[in-house]
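Below, in structure tokens: the form predicted alone, a single chain.
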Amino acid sequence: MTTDFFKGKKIVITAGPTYEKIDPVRFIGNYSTGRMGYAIAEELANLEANVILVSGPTALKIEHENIQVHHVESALEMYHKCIEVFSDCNLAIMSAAVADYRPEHYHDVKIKKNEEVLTINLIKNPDILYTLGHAKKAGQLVIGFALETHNEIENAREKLRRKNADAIVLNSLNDPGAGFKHDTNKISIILEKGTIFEFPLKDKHAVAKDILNCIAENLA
């Protein structure tokens, strides 16, 4: 592990789902547990890094000196508290999985079960990474996560490009063990020069040290 490069940095990172809600009792969300972004923002805590920690609903628990955690719900109480950390920090890491879309209208009362088809529009939220990766200065770094089931490449690096971020953890549906509820993953990480670095299936403190191992190797 190169711990210096860490050490004394202000780092923001994102983890688990967005809930966004329907009505009192139902929400839009998915699988995501949070496991790799509080690995990550332990295994960068133990190395003397200043971390902000954006967590959305979880059921982990994390306690270091080096953390400050930010408990939020929706997608857009992420995006407000990463633009709001984000400019005095040197590396941000996107791990969330945050809802792209979430409905159109909040229904303040519970819906009743009156109808054969239930139509909810759903509007576009604002997208996270995409705006830390435009908005990132001379000395900032930008990470973001893919997560896949097709294409899975291809569609990382489009979305390294379209985000400007400096790299692209991506881990596919189609590796048993890799992605949501489990405690272990199987990753490549994409450059924006276009080298891929391939890991085996670890455990998902292992996997944030080979994240971390090559950010300081190759992005330092």
Given for the second form:
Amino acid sequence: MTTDFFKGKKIVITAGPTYEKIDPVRFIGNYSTGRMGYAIAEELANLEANVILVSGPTALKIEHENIQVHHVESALEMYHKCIEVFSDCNLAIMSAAVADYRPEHYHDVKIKKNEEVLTINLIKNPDILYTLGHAKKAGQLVIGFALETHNEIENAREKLRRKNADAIVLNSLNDPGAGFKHDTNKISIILEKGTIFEFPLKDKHAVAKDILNCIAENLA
Ligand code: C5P
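Take the protein just shown as the form predicted alone and give its structure as the form predicted in complex with ligand C5P.
Every component of the complex follows; first up is the chain already shown.
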């Protein structure tokens, strides 16, 4: 069933962290490795989907005839690329750990350590998942991720509603082996109609297969 559902579909996936520049040598980032998003991209490409991978800075390499990779650095660059490609996509899977804020001003010369306290004002980045969720038309699906430390299901449900997603893949930071910096992940999938599917700890390629099966079986 999964095989047929994704074949020939155009799918945009975000993966990895974003880097928000402070000055020519410094940035604000996070620990995301991109492994979950890259695993989903590869599984989809093997199912003959036409994948557009919008990747933040990561050490990962991917080469597949069904994957077009666009390397971006900041949340704003990721946002613009996603907006550009989304209108004729069937599906968007937003697995990137997008920085919520960026420095208000970029210093074009390196900041000197003259002050005892340095203040950097941060301003909010656009929410890509929210934007695509509210732009989607009939026939388009938008899937998000959530990494929560408390009230996990409740927070993920609220995210699903607010961002108008069709499903949220929840990873808990409380589960050993799940989330950033691991080859494994433990997820639950929350669907728009309220159903929750829970999965055991698995390697990220097996998790990617579970996510795709769940989409094909429940959202097709
Ligand atoms: O609100 P929160 O960051 O917890 O939501 C996580 C989900 O939203 C993930 O799917 C992430 O890729 C997406 N997101 C986004 N743009 C942002 C922030 C989060 O697409 N600026």
